[in-house]
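One chain comes next, on its own, written out as structure tokens in the form predicted alone.
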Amino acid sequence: MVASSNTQAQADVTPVLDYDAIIIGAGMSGMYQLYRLRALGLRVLVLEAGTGVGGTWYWNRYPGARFDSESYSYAFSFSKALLDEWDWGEHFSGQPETLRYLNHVADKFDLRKDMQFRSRVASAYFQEASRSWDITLEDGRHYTSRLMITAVGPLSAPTMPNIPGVDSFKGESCHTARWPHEPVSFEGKRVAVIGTGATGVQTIQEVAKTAKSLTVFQRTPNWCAPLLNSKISKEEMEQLRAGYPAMFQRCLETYSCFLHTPDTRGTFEVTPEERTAFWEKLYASPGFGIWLGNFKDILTDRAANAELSAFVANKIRQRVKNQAVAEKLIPRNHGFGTRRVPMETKYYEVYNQDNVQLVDISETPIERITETGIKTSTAAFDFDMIIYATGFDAITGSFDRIDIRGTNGQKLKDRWKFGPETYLGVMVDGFPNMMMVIGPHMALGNIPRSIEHNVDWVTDLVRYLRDHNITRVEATAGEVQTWTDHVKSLGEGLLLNEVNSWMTGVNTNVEGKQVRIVNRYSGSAPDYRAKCDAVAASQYKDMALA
């Protein structure tokens, strides 16, 4: 990365730095980015707060944590040798298997030698004179680097609820995203779960199997659909492996990089009988098909969405014996698919068990956590364990927790106070030499597919900088505004952007995040890739290079 020049001006910007690039995070993004930058011959360091690789799959060890996209479509595709040697055990892999896979990747490519664990980043300040980043850890250690690449993940900043007395409980308690590494037993215990989002749904299914009693505190019910997971036999794995090239090509072509793609028909272009038969088929099929493989208009047409929502509501009524409970589990404030759809395995049947109770805290709010349990407006409950499935400060939260300052000392958190502003979801003007992998305003979808394109694009940019002796790269204010406006325009007309959720930046547990914003790119993944690739093909002519 160091340019070859003997001029005094160049010497001022080519100090002896610790690294050419520092990557924050050792999840899938950070692992692949390290692999690619190391191949360029750069001096790279990955800083990771945890004690191992895996990111999401390192931290989220709660019972029931697993993929809801097909395991084989979630795998890295960059190495044929890796694809040839890894056998998936289930169509939708559980967290232990996924973490084993990511450790296998780290071992195969010897990634840990350039990683530093137990290293939580506290601050990162851009140094104008040296065109570098000064990065400080919480324990005071600090490092300098020409480039800083964030691989902090969109769902990696857990939030606790704003309930008085959280610290007063004397029993066991934890957030799902900070689950203990040692085994946790629910046998003979009175357990509470607060939250019924995706992690809550997965946790509830498992806790209910062995707990003496389980009380679920639900504020907002979610539309859930059957996962229908199954084992993968050796013969099926060989068939899947033979089909990898075609499968990964399909992922590149679909809207969100999943194996599912919307039906070309509109909801009301078929008869009611055909519509019901199609939905029955989707409901009985594994994975995201009922969300992502449905009629093309279910997320844009209110009447279409209402029809689908009524269909799924009736499924809930059929599966839950107590109809009063069933009605509490049916969402009233949003339609099916307008929030992230949790995939479940007999979740609704849990509420048919004698040891499970549902408390609707929209009717009887939690007033406080006590030393022995939870007090609502109408009752007091005693528990041995409280599990907080209260979600994340999504998309921008993991950035907000680091004091990132660009030129003239401006804080990224202040810059994004009213919503993120980015260029391609990768860069921000005023923050030179900083690149984001899986940042705001980029196509999310099937995350590993997005990661690979995002990392490859960043790597190509870094190669260009190196080959042209460029030590400072920055997005321009004009291009950031244009891209941000484009992202916002793509969100218009989508029902999911009219709903409060982590996807629209709303989190009642985080100060200042009660206003709905556009957090992510809502267009198709192929369109996103085309726009990014056009920028690279232009040799980054619209960026500020020096």
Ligand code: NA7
The other form holds:
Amino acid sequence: MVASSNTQAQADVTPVLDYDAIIIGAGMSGMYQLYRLRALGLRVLVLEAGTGVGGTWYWNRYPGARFDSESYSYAFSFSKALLDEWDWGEHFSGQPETLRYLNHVADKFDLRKDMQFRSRVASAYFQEASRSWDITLEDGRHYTSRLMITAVGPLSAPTMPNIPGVDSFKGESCHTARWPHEPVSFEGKRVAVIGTGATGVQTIQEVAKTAKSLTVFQRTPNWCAPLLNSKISKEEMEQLRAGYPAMFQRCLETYSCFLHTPDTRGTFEVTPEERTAFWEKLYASPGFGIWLGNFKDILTDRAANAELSAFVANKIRQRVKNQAVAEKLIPRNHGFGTRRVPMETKYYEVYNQDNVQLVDISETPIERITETGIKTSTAAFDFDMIIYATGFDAITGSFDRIDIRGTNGQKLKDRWKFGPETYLGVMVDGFPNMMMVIGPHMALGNIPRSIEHNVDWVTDLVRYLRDHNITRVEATAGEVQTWTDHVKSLGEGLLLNEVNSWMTGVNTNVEGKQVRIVNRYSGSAPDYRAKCDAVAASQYKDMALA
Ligand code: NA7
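For comparison with the form predicted alone, provide the form predicted in complex with the ligand.
Once more the chain from above appears, this time first in line as the rest of the complex follows.
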């Protein structure tokens, strides 16, 4: 690494490395990490598999893809000039607008000059002798770097369903996270969607508008809630801009960095009438309020959760005309908010349309994909197009795809076989000079807010290493154990951790991922930041520096 006070003797033994830092991924994490490390004067390269910046917002260009969080609260906050010049068009911006924004950021800060696209990392091996990482791309190109910073995203390894015959379909088919860059028309087509998570819901409500027929294959219904998006007028944008300092400050203070934060009251501390009135208000308000701004105990108290679930179930019954269909859309195996709540725009009303059919594959499972469509246990359907909204090998999946080996050839994938083990979600013992931005055990919440803190923290650490001529940094086994135990203990008592979902690391399409694990930090973001800041203030005394 470029050192502030390198002596000639040190320079002689320092191996010639291609880079001081290689960042994997050009999503929001990688973009901001590049910006910060370049400002330190480091030689940095970003390796990105796609052909452009944006990460999640580059890949997920499926119809209807959009923010579920308020656009302005989800944007970068680090540059006043950027905040001053960017106007958001909608309260919950669609993917095209978000991708335009991220390209604007890349242009403004000239980020692309240190980025290499079409560069999927296949392996990364730590070399003890040179205290560096050897990083090889799928096409064989190879680089060396003192530091490796993963910015690979928690939801970036899409998974196709493990249904026999997936490759045999002769019509058009696509996973939502691999959607083509060219426009796709549904007009006159018989379309199938498999999957009813946040992605499936957004896709379904869009495809239903123009498809000749839409057949939704639902294995597990999810509790969805109205997004209530709207346009932002010029005057409103100016008001929002004037309120940025207060808004970002609020995000720093709330539990998960969202604008919404739990009500201080318990569900049963109010009368039934007050309760219903509060829920009616939340159901009629835009965004995640009904999930994250609800009574404080809805995600920990079973009775409270059941009461809220019953309220939302009735909303579904009111909105769907055919009551047999409504009952199929009401989740039975988990309570409201214990999985990621898909935000919807007239999703339930879609099932009142003549061109839309719901197939409950928990009753009649899909047996196989055929050349012409989908065969369930009771029927065969023909389609022109099959859309797979089947989700991701979440959080650790994006790491598993890369052959990462630390000291003594230890594989990260093996190390995390029974769940991730980390220090602050940023480092792992046995993997020196590797830092993770938005890795496992991180406070996800409002992710860009977490990214900014995470990147700033990593940048401070890198600056410290540079200023002290330190070329090897590693978390200790003891600290990794302590942090991992802490993260696990924070997850106890949360109803969310008792349910199968990507948030608990379960993916039926991935071998070895059928058992629930704790892969996210579920404490408060302010607590997380306080812990990280204390470590920095201690000058990283609990880490092994050499
Ligand atoms: P999710 O939330 O993991 O949803 C995936 C959906 O696909 C879900 O309904 C699954 O049913 C279904 N699925 C997965 N595999 C199969 C198979 N083999 N057969 C039938 N159905 C299947 O992913 P999303 O992309 O919607 O959302 C991920 C996150 O991205 C989201 O929470 C936001 O934070 C952004 P299941 O529920 O497993 O029965």
